[in-house]
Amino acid sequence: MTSNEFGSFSHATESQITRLLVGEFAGWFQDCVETDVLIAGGGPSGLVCARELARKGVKVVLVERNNYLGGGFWSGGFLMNKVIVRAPGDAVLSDLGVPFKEVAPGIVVAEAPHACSRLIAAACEAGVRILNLTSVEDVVIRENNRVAGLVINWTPVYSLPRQISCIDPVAIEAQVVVDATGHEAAIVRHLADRGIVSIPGCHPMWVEKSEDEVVKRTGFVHPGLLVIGMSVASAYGLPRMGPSFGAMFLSGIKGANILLDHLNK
């Protein structure tokens, strides 16, 4: 037996660390399969939706199709790692604990992946369950169109060959799914492939108009579907927004604050 400074190692097998690994995701997924409210993508409006609803005692299962989670919020604009916030969005930075400096007036700008890892964590501690490397094959569908899930395969299946990629997905029922994908608005889309709904996609960056708008914007665009962040501007076919993020924190809130009132929770 080997001894360090911190004490030896407890004991441990290959299969017993395999059997407990498989056992404890079994089961935890089990549990995402029926949930209040699916959300589909990780980056900052999904995030603090997802936060908000945990909150409160929803449940949240949110699917991120890359292993990482925070999309642009990570990089901030043009791989530079600052974010900027515009009042009043700094407040979802001041409840975070997140340091940052006004540079302008009402405009605030803060460390990236210091900003990213508290939204993450903060989700987590909220009681989020995050499915990431998971992509949406297609939604759930019920009664009068109604959207009641998503089709979930592993993000990995996509990049097999063709001839050896025919790998069933499976799905997760929700009362309420949520498109927080950003510019692809990727649920909404799946919709208009179909005929049921059209989407415009996003016009030319204005900030200032965008970023109103959006939020303004957030809520349901179909029966079961509801819209947060850049899916918005997709959806109506608003400005692009470019490097800010003010909007994509408050859309969250306003979303789960709706989805709070249709719950009745």
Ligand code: 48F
Second form
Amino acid sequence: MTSNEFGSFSHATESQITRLLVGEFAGWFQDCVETDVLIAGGGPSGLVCARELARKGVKVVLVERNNYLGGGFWSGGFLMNKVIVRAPGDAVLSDLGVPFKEVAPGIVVAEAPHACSRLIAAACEAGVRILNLTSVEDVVIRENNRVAGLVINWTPVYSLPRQISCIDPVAIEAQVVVDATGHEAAIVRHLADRGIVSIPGCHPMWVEKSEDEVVKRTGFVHPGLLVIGMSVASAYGLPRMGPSFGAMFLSGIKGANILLDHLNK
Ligand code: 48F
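Beyond the form predicted alone, can we have the form predicted together with this ligand?
The next block holds the full complex; its first chain is the one shown before.
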């Protein structure tokens, strides 16, 4: 046994650590493969929606292709780490316990790292199951093209040379899928590629119009598939909004409320 200034670390062997990791992950992942709500994208809208649902007792799995969560919420735009939120979106910052100051009537600014890390922690504390470094590569379809889940693979697989990356994906089934993949609207796009829906893409910037419209149009875009956040703008051809985050929060909350009704929770 070795020791240090704080005492000695508990006993462990290398094989034991490996076995514990595999066992814990396998059991946890088994529980993820069937869920109430499956959210693609861990940006501000996806995290707010996931937290809201999980804290009301809904089983939520969130899939994020990056190693880190937060999407565009780590920076307020143009590599500046302050985030702007227009009222009434600031209520979400208050709820998360994020400090902010009012810099113009109804416009507040917060530190992006503080706001983003609080939001991630809140989603984890609510019980959201998170699969990071995991990319959505397709949708699962049932009768009448209802979206019934997502096809996923580990993100690093897509960086491998093709000759060594013939690795089949796996799938997660869900009662409802949420597209929170931002401007890409990656899940809606999988349907559009098959001619099942159309996707106009977002229009040029107009913050005042965009934030209201994104919240208003948040909802089901197809059976089994709900859009929130900037995916709404891409799905409906709405203007983009730039670095203003109130609509991302309120779209996430509206999406969660629609799903609570839908799932009778
Ligand atoms: O882009 P993102 O932050 O989307 P959002 O929640 O918020 C948009 C704002 O950040 C900002 C804005 C308005 O304020 O214009 O851009 O709508 O987060 C989207 C997340 O989805 C992930 C991506 O890595 C990001 O973290 N994502 C995108 N495609 C996939 C994905 C995919 N195919 N599989 C898994 N994750």
